[in-house]
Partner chain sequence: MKRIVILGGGVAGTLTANYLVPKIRGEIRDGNVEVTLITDRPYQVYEPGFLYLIFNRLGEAELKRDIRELLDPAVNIVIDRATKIEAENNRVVTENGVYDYDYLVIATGARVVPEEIPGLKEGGHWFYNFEGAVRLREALAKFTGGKVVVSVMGVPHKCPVAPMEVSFILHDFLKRRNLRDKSEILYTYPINKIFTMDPVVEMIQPMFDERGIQYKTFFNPLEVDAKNKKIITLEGEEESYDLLIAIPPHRGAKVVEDSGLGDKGGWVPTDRYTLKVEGYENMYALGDATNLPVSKAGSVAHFQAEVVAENLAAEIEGIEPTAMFNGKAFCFIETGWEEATYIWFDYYTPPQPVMPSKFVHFVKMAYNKAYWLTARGLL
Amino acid sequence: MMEDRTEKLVEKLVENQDAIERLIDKIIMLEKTGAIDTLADLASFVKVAEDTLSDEIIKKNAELVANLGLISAKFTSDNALRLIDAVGDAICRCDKEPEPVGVTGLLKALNDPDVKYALGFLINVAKALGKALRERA
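Structure for this chain only, please, in the form predicted on its own.
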């Protein structure tokens, strides 16, 4: 009985020798590159996700992904990208720690053309935000 199984196994190995060699080469490549550890970690993650996620959680996550898509579309508009780029530039240009500003310092800052421009922008955003919030109320 055991000899029959062994003979069938040897026959199968011989018949599929090329495919088995290619598979072994791929396993060796995965091991040498460390990708096999990543695959094992990924498989563990999928198993944990499968064991812990309920249908309700999966449904909520699907809704979240759909909402993120809608929000993402808004944040990739030309205006949004221009604002994000400008905020990034502004943060990079702040090379010193901010100092506390009192009323006098605030009034003095209001004479700066860049501060005036930024405040104008913020007032436009505040107006649009107020309108959007009232529309959703």
Second form
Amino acid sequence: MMEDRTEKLVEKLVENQDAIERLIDKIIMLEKTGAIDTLADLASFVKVAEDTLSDEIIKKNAELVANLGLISAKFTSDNALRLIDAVGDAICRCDKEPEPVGVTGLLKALNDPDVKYALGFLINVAKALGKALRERA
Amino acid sequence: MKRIVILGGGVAGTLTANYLVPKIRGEIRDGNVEVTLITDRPYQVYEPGFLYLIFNRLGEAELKRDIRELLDPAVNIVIDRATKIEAENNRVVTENGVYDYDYLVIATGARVVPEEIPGLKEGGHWFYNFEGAVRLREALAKFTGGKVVVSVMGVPHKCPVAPMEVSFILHDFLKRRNLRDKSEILYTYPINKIFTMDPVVEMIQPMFDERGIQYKTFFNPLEVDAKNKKIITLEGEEESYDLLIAIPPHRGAKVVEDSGLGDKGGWVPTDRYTLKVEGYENMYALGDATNLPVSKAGSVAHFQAEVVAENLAAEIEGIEPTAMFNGKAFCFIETGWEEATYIWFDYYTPPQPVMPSKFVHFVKMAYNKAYWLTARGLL
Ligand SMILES: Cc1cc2nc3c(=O)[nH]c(=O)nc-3n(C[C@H](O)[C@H](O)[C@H](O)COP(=O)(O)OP(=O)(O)OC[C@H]3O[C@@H](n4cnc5c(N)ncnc54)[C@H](O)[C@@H]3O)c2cc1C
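Previous: the form predicted on its own; requested now: the form predicted together with the partner chain:
Every chain and every other molecule in the complex is listed next, the one we just looked at coming first.
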């Protein structure tokens, strides 16, 4: 019985000699560089993940990533990126404390060429937004 | 102005649009090119999810997504059913309009035709479309034991590995419900082995044996006797069943057949490397719609979309199109309720499955939710 098993084992080793030699070289390299300890740690990490995660958790997280990804794809398309970049600059540069503005204040602000330009942008966005909302209605 | 029309809003059409548009965004903005995608429903369906829906592991709403969420905003979307492709006039006729094109991409997919096996609609179930999957979910929930036959009734069919997967998951499903001892599972396949690819057979067949999943090969159903619950085959066999899960025959899209562009199965004759429709310089076909001897799988549509988008963009820019499809396919294979393996292969490389593991199953579970990022061209 024992001999039978040994014989089979030897047969397998001979059959796969090339693969086993390559494997041994790799194991030696991993051991010498210390990478084998990292691999063992990694395996434990994957094992903990496997043992504690569930289909439900995986689904929830993947859904979150998918939704964020779909939205971010729109915000990072080249044109949107340029405009959002400008919004970012505006927020960073705007160091004034806000003050309440009434109708008169609003009219006065409308004389400012920068405000006029920003309003043009907002109107463009409003137009496109209206269309997008109607398409989804 | 150059007009590109993409017909079909499945994996193939959506990905082609999403890969193409960023490459020619300047031309679109300048009004030199228009990309229009015509599809007959306002949402996309994630079909691989049907395999989970039938065991109530994913719900209907999780398998659909508004096509607008998935497409680059520069794509002109038309929700309408195409009735005819007039290749000689370079235009597509829909129920509500006519669309001229300079380039056409046919991505109309495949459809299941259970009616081609007499008695199947009355006597059997399938999970290859929404209605079928929902009906099968109900039947499985009510199943109290007996003989389940998983029968492949025609090739080619979508996702070649799905029949094996459903058998494995079913085995665990019945075990979890304490019904496995009272049940038999029989898997049937039309050719002389349980799957077309030998390395897959070598791995899967012993796994079937271990689980007591029986199989019959050279099994070509001709009709289903719904009253007596029997399958009758070309080989003259009769096989009884209590629950029949069939993989129905498939055909190409109706519009392809009606336009005289399909072969006898309704598949579009397509060059296996360039993906151009044979005989037409300005028509591409990809995804399930083609006659190519590659798997009808979303992953294939994905890899093909990269090629079609690159070549179309090159043609628009006046550059020689050089991208070629290498036959690549990737398929997960669920081998139980919570373990899976996967294969990939191409025209030159045979598949080599890895050891099934829970980890691969988790990756698939995550992908079921993250698939929409693939449609968007991000994953
Ligand atoms: C149960 C099941 C499990 C699967 N599992 C996997 C898997 O694990 N991995 C994998 O890679 N693949 C899998 N697949 C296969 C995958 O879903 C398909 O290969 C993929 O959907 C093909 O994409 P497509 O765009 O070519 O066709 P489809 O997704 O079918 O899209 C075709 C589109 O064209 C539209 N259309 C058709 N005719 C017209 C017309 N006349 N006018 C306008 N629009 C039209 C349709 O509405 C549809 O939106 C599975 C399939 C099934 C059924």
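Numbering follows the first chain given and starts at 1. Because the structure is a prediction, the values reported are computed rather than measured. Basically, rigid core = biggest C-alpha set you can superpose within 1.5 Å across the two forms.
A.B. asks: Determine whether the C-alpha of Leu81 shifts by 2 Å or more between the two forms once the rigid core is superposed.
C.D. replies: No, its C-alpha moves less than 2 Å.
A.B. asks: Asn124: with the rigid core matched between the two forms, does its Cα shift 2 Å or more?
C.D. replies: Shift at Asn124: below 2 Å after core fit.
A.B. asks: With the core fitted, just quote the Cα shift at Met29 between the two forms, in angstrom to one decimal.
C.D. replies: C-alpha displacement of Met29 between the two forms: 16.7 Å.
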